[in-house]
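Presented as structure tokens, the chain that follows is alone, the form predicted alone.
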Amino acid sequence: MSADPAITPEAIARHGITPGEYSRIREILGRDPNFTELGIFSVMWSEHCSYKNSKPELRKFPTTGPGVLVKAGEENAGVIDIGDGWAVAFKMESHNHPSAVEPFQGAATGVGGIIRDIFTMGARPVFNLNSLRFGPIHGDGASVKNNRRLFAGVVAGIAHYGNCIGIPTIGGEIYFDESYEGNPLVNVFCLGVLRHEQIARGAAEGVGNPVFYVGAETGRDGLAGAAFASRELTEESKEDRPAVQVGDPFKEKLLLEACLELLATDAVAGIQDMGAAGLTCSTCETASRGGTGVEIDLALVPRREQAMTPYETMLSESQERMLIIVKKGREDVVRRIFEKWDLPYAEVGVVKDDGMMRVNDHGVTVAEIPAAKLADDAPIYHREAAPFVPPAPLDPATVAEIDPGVALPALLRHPSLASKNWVYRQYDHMVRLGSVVRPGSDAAVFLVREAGKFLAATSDCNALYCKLDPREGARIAVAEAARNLACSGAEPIAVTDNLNFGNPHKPENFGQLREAVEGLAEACRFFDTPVTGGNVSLYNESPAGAIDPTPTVGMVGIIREESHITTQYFKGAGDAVYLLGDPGSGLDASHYLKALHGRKEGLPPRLDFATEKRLHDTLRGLIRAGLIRSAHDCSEGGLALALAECCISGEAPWGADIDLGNIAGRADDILFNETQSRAVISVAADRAAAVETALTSAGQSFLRMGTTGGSDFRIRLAGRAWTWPLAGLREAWYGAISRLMEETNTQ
């Protein structure tokens, strides 16, 4: 075996260590760190596994309540209580990075580490969400069509791992903006369920319980890819694709059902993923939780190419592997499982007593490091923060007014805001037959079979609000999720969080991660919405600057009934038409300014927190007395793009005429602005009356529009009319992101 390269300061600069950092490792160390020791401090202390200059502001967030059963922080993920002795767990985790480089296998390994960090809960996962953005794919040009190979490859990606191994992509969100381009992100979420008693802890518990490497063989893939997370991306990055991990979802299927197998048992003491960090992180994360040792020998580790060196076998992130620390004299049964499902596995190593995460090779140590230091206690960074400056407000003398009848149609074709069939159609969101509303609507909605439980599941940031006003577009982040799952019929129980900023070091980006975390935490105390955990991702920059913040919130719900569960689309002739909340104004940072007019400018539009939950309120009493039939929430591309969805999203498209009386003020204004706590719903004639009287008794203000029927979709404004045929509209929309991508099949 070759000798260790040298320690000098250029090599620990590209190991992505301060002078200081390294300064302090020598500290902990009392020596000079070896080479493998210098690659596992790098990976520890990337921002990507410590967190450094996040963590402060993540302590705003609010983790407990009656129903939180784990907290943030505590372990792999939050584990939720869902009543009966049932609980659910849930997180949201980035493959931003390793997508751009390589979007197939960056997004296919991203699903896959989000589905490790649910099973090792000891929960079985059933269903995955995912948002995501890149550059722009209408229009021409190298960028262009760069953008599009960058979203066939993730949406192939996510498709192929989710559906090999059998759990269903139930729901997302998709958006395109500029600020992207070259850096997509790839936000993944699962959630799975289990019973209070079957939760899994990540700890190296017992002094003398060995410790088993389970799962695929370890290999070159993925090496250090923490820490190529944690900088920005440049034009050399395409020779970091050996940080980029490489899949096998079948093999992930094996693992799972083995790993649940095993849980069942009485044998497991501590099982952790071997996720961002490898071996490194499983080895130092559950000996400092169990606040013991853990001792292995890389010579007894099952790998794929036996010239691996140790720095190589500690930071390799190849896939599919989990950590479990096994009861001593219970080590027949791991063999047992582990055989039964065909799975690599070896007995590497033993809990020791003396705090230290200790690495041999052939019975050499090549690393011992402090497990706790290593950790737990990475320098920890209060960055400067650039003051928010407001934008100043939109003067709507400078905005020509499109005409609506050419507007509705050319905002249903942008991709930002057409039907993403295209997307899920490429994924099984029908496999274990659980998926009760399909991908399209507000919010998807999930039967868990094993419980009896209705889940509503939703992801929701508009970027745009929060480029112009952070603070303002993170509170109407989680308002908008919680909004879509009232109008499934759903109550929230619980946040996961994923947050995609630029480079931290940036006093302007830190600022707006500090004004988005303050904003979502005051919205989540507000709804009562704890947060189960997350993800921080930063550095996402391309050479032509950092992305627009996206602080995205997933959202998880439970529907009481299954008489409760609601759609967003019309279902049929002579039903009412209401706009519950105010008809608003202001096209400020609109999508229809962003879209037809190029320009991100304004004030975001303002939330006030009362008004919002009184219209969730307002709509699950209204669908738990059966008086709607449908709601969507009306936000991107105002009320005539939610009206015009309500006509078109269903399998049987219904028409409606629209009379909005006399409104004062642009028509474009009226029907685009993006006002905030609005809702469209449809009520059976027969039932109008009685939805008046509890809207009136609900204190909320609502405006009759209209009534559904007929091939057109009509609205009549202030003496002006404008006819759709539903044909058309459904046309531009459906068919939008398909043509776009065909035009880069036939270039």
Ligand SMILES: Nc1ncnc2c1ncn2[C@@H]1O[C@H](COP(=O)(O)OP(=O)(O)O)[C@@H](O)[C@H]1O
Second form
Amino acid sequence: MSADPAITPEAIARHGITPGEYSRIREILGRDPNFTELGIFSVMWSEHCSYKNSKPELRKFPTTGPGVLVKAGEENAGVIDIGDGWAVAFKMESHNHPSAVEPFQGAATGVGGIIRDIFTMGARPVFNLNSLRFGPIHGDGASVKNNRRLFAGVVAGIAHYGNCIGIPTIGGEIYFDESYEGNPLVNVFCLGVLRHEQIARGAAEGVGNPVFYVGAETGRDGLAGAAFASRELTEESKEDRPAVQVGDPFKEKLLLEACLELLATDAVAGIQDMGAAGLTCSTCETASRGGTGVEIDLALVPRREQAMTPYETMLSESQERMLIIVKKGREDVVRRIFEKWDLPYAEVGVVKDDGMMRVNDHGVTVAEIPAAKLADDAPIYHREAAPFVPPAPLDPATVAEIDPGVALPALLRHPSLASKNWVYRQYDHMVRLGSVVRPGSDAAVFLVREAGKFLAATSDCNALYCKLDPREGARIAVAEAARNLACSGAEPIAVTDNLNFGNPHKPENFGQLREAVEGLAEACRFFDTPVTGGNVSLYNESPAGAIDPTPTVGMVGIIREESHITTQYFKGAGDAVYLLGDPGSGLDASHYLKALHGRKEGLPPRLDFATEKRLHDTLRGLIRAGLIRSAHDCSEGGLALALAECCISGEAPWGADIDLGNIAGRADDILFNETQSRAVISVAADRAAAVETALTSAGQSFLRMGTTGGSDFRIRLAGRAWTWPLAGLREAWYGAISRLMEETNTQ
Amino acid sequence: MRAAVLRFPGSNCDQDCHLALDFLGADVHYVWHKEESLDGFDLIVVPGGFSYGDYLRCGAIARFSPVMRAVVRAANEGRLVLGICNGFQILCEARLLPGALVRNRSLHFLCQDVHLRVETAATPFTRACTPGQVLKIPIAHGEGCYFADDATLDEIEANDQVLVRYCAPDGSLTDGANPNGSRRSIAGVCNRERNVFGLMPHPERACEPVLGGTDGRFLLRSLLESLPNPGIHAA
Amino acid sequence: MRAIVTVMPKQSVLDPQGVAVRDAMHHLGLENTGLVRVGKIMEIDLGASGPEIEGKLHEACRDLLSNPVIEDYRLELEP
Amino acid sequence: MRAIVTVMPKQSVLDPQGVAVRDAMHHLGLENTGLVRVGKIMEIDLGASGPEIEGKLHEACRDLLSNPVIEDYRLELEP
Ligand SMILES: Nc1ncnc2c1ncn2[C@@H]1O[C@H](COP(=O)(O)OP(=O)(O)O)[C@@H](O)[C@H]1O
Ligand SMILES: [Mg+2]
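For comparison with the form predicted alone, produce the structure of the form predicted in complex with this ligand.
Every component of the complex follows; first up is the chain already shown.
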């Protein structure tokens, strides 16, 4: 072996390994590690791979249920039954730090990674979602320009990868807030479909079975990216640039097709993608899951670059690669399929019975580690959590009323609330002929033809609520996702989540994480939606501090019949418009307060599970009875924003004449408060009586607010009235992001 | 009547085309890019996607696949060839169609519905349409801006080779209705012999009510009606 | 032998990328920037040499590496 | 003054485009083709000259015309 650097205390520290962890490594090995082994431990025991700071919290999630076929954590992604022998595998993954350093490639390789996680399960990926957070993009100045550059780059990167590979990106969410400046969040979601009997396992089964490496050649790109994701971003992060990987969606498309073709042959004993920590992670995890050992020879690994050391080869995060354990005697099947697809492949090793991960280089052993200990025995830390301190409620007297006539268009123009068409029109959201409800309604609806099922999917998280009250914010994130599904006519089945937080060594950050996890867990239990898996991204900080805690929720539901598919926009003139739920009050933590008054304050709205559930059941009941024409939940921006979106978000805008009567209170409070458990529905005039009867018998509070029609959106309230011509409102909302991005210099 | 849907490495609308043609009653088969023969097929569809990753130029590398020699032969024999999106790019690169497709003027990939005005019904690809008819069909491309020099444009217009143009919902040709900056709003052209047609929009994405529109059927039905033993569903 | 192939959009072809670069240069204080054209450059290690290779290379430039409808190419050879 | 800016992917960075071109060259009978790297070339009419412009130009190369994370640039000036 060539001269490896010495194992000095500095080298150990540089690998992010604490003295305590180092002695544990010595205990496991019964000796000092060599340099390659040190590198291997450092990536496997990074937060990204080992969840050493979050595991005790993650155990709080409900992960079981009658429909759960593969549990979270067992494999790359959980698998949920959707009936008739069909199942879905879905998961969310973050690529925050790579995207901060190189937005286009960072986001692109994030998409590539999550897609591999899904087809590794034997599922054909059918659609993607994405959940994004950036610093503010309106205004001038260097940081705003940089935010725009990051935003444009991330969107282009997601588009590049998803469009090329031919998986539609059908939904997502985007918010802009100071706390993400310098540390954007890029969370990507992929869902795949499979038959129950097609579930593939990531275990190295069968001693003597050959181990194949397939896919792209290994290069020096992305060395130790997992460790990179497990650190705070600093000015020096630019020095981490070799950590940037370049994605090749074309390769991945071939890899996807070849792997699915191979998995259909019964020649595969186990399969595992090479994501974070590449060869290292895939070899030790498959061995650990199989209760076996794996021995590979690096000299056999297809390589793109000359003279790579074992250390570099083991830690490389080159994209578009997989490890496949093949049943002995079936090697020809692999050869035939990978040659057909013109993909590199090589037999690089064999499954052993000794529980060791043994890495050779031209026959000389360069690393030898007990696989299960490496994969599963990372230290677990119980971090200190600062107790939650409830924020002071907002004193409304300190909030000057902005005339709603002005406030509504201003909110619609705010990039967090404006139409996201500038983003999703860059995504191919129609390929695969399943996009029944395209982006732009509460949830996307996708027809999975092979299974004959309509799936609905959404991603949600109000991080402002989570900042002010992480537990309540997390509960609301789940409730809002379920509400979006209910409005679309769907019954939720399961959840994936992405926990984006700051450095867990700081007690206030860890306190937020704990509160949020408990809130998510409680809500997932209540809605009967097990967590199928997800991702933890800690150390999301910039020099200015931690991000607002952002536990993103991705939720999937099923719609029983095509006729139940419901969208948020008004469908014609003369329909009755109802509010389900209460007008409510309180501008605490509202987007009105944040966007127009610049204040992130107050006690977020409270969520009452029973009230929320009644709303969902009522909505689904009305939809299944064929009684309503549109349904839209009230979220950021409150009732006025929801109503405006009902008017302007469809292909053909429809006006509305709304009379809220004599509700007492300030107009801005009534129109923009974000009281939970509410939705706006529209009903054909001849169904109004039936709807009111149904609502009354369900015990659902409601308010008949007015009628659709005309070319204006009008609200009357306690003797005041505001009229907004639709064309102006629509233009404010529809073109807002495009104006910011196209008419200002984005570079 | 037999239709072939070609599959290149990186094709991703192959299944969609198969599905739409099958739905309309065609006998559809996939043909792998390494095949050298297309004997027995009356219609050859070159589907959308990112053949060879669209590296270098869209369609530039696919054009050299073995199956493309068979496509050229089929075209010369007068059989029907339809290129959609990336397929259109490939047919232009293979010189089966005039012109080329370059970056959208916005520099962004665009996925959205557009309106198309049918310029002529005198082709096997548009015979189920009426001239001037407006169709709503989605696009999804980053490099769909049609370019040809003035002389070529004049010539293809004189020969009635422009089959569809981007237009406003009322059929008027406006700059705002041109999504990508295509010269003279051209969305699709055929060859001089009128048996090879390429267009950027995706008719296969607009063949079912559940997907929000059925105008794509006008084009695909035209095709099937032009073939021997169409056997079309009364769709 | 090594080949350097430069491919530029023809004058008559709209080059939105060139326009975008020019506008951005203006914002960076290079207000006088005029025409900008963005092309491709390919460095190719040919692994062999000879007149036969050169002939094939010109073919490749014309048929594969550039599209004469929209682009011009320039080929330089280095030993 | 005119600037010619050449931007190439860094050595260690994957260049899928170059790989695709190499494979296609093999099919065109140039079987010995080795490494191919594909970059961008920009011809910029600066409309002015002077050392100040040159400084700004280097800035533009670094911040706008290339992506230093994955690319290197080369700047040539012509009078
Ligand atoms: N990043 C994105 N990618 C694709 N679609 C998006 C993205 N962000 C938002 N959308 C779509 O825009 C619509 C509005 O989003 P949002 O305001 O977050 O909805 P809601 O408040 O109902 O959850 C939804 O259909 C959503 O899927
Ligand atoms: Mg909603």
